[in-house]
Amino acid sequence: MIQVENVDLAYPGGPVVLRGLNFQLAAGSFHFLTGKSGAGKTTLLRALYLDHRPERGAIRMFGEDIATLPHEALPALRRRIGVVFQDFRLLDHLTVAQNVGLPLTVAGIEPDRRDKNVAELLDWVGLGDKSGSYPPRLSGGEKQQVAIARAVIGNPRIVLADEPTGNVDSDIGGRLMWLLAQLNRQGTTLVIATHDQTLLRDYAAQAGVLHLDGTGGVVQQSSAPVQMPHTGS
């Protein structure tokens, strides 16, 4: 799903900040983004995000090299990631089931299906109450909820999070990993930067760990079972 050869990757306008990274992820695997602050996991995952090319090196992402990919090409293959920043990125002026629904929206989604879809992914995570209100009047985790439902609907079969348990408390970043954990089982291919060391003791057995050196160094990475796809009964 993911491969990165020999990659380096700096700050925009600033020095390398990674080098000579080199990792692959399997389809439907579940892993942690570690490392110290500074060490470059945001930059990481920018990249990822196809939010910033590499200086060297290659990333390919389902198959493609995003590093010579036409940039007319890249938003079709940003529909195939989610991502769930840590500042959560809402639009205060939309409603939250507007929030949610802009990634259909954008893509051209019929709204009577648009709308079907986000009340069922609000119900999902515990915000079916919430459809009609503004992010303003949310708490903090009812936010990453938000985020984390905007960065789902589209069925990605990637999605990458920075630091989704950051910014609330141990009850609420449970309920959050809960249902990044249900993705996963699901098929999704899960990458979170953390620093939680509560999350990688608690998901020890279901993920991997990338982890970042601190240094500029590679990536040092442990291994993940792959979670195959839920069928049901």
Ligand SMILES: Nc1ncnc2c1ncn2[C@@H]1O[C@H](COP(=O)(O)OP(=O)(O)O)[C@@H](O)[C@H]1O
Contents of the next structure:
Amino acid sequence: MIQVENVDLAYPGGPVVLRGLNFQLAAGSFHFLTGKSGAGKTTLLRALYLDHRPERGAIRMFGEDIATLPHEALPALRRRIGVVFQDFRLLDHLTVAQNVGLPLTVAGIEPDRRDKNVAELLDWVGLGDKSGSYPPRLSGGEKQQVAIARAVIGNPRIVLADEPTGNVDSDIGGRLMWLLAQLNRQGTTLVIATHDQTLLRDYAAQAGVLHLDGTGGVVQQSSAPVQMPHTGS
Amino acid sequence: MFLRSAILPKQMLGDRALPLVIAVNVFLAGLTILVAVTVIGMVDRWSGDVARLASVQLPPAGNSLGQAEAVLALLDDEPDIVRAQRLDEKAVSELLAPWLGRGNVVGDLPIPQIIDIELAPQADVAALRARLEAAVPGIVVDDHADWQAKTTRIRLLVYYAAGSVILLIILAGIIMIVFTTRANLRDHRHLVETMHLIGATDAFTALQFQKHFLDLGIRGGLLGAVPVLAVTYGLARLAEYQPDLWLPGNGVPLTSYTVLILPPVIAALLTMATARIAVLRILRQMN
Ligand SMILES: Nc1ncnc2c1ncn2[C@@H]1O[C@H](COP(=O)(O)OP(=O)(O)O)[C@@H](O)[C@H]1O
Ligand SMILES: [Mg+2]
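Now show me the form predicted together with the ligand; what you just gave was the form predicted on its own.
Complete assembly follows, chain above in first position.
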């Protein structure tokens, strides 16, 4: 599903942040991306959600080398990847429902179908009563729930979450993790960046670990067995 | 307002200022066009009239009524001449008055005989002149060719002057539009980036801003067009009472002023295009 070969990642004009990355994530797998702050977790996720390209190497997803795809080919691919951004990236002038529906709006889905999906998802994440609120009025946990709902509304095959429990109390964090793990049980490939040791322990049976050692970034990988997707609720 | 994007904020930078600036530019461009069309229209009509008039001057040496009658008969036979009329002595003195003064014409000063002629629309003046010169030595055919050359120069002058003014207005407009659009997009970089990251195509994102700025452009265009129309209408009404002034309607048909539609349309399209280019440029820098 995701194949990373000899990849170097850097920011424009800056030093190489991650060097010589090699790993593969099977379809339907669940991995935590770990490493201390500044190790390059966000940098790696950004490359996986096509925000920037590797300096060197190949990243294969959906059978394409995304390192060499033309600019015009990327939007369609991005719609197949759901992202929970570290800073949420909610639009303050849109309601919760409009924020969650945005990926469908930009994909040109008819408003009726979109609004129905949005309502279902907001119930699923537990924000059914907040659909008309604006993000500045939400708590950190609620924003994160909106971000998760928006990440999954397009039925992505891959979901990438950047420290989704970073800014919330542990009971809310537990609820958010349960939502994400549920996606994986339904067959979505899941990568969650975190430095939360409790999470690692709680999900040790289901999730593998990709570890960035912070020195230029050799990835140590451990894998958990890929779960057989359940269907139905 | 009907063009507003559902994704962009309801209030954006320049929502008020941009339509106002566009309106002022459209108004100035409209006035410039109004003046230019009026002047060119009047000059055209005038030179059209003058072009059909010419005069024939008989040499003073052969100054006799008899000769004038002979020439008149000759002119009547010319197919290129619609009408020929000899000016009597009083009329000629009137014509010469600016040079000689009234009542100063001494009786024995040789006064030329002048015959006004009206040419047929497709008259060949050169051939006519050759025929008349052959028949009456010393005859002078004055067809106001100098005047024609002069009016052509006036037309060009008006075209260039109006064109330069309008170019300057458009330039100032573009600078303002670009400035506002860029500032606006800097304000909304987060929005543009977010749309980009969740899979919006560049065209989709650009379209949202295009709609917004087309809306502003249309509003500014209309706001500027209304006073231009009011001025045009007012001048056309004035023309009814002042038929001698160079005014719309006095010989310049009001249909010539349909070109006044252009400034608001151009302003609206220019605003939209500027926004599109600015958004696409930002998006191109992203992966
Ligand atoms: N936009 C950026 N431009 C330049 N350097 C950056 C940028 N973002 C992060 N970095 C650098 O890249 C390294 C990895 O950062 P990051 O991927 O954010 O780490 P993590 O998410 O693991 O905390 C850090 O040294 C950081 O300073
Ligand atoms: Mg990070």
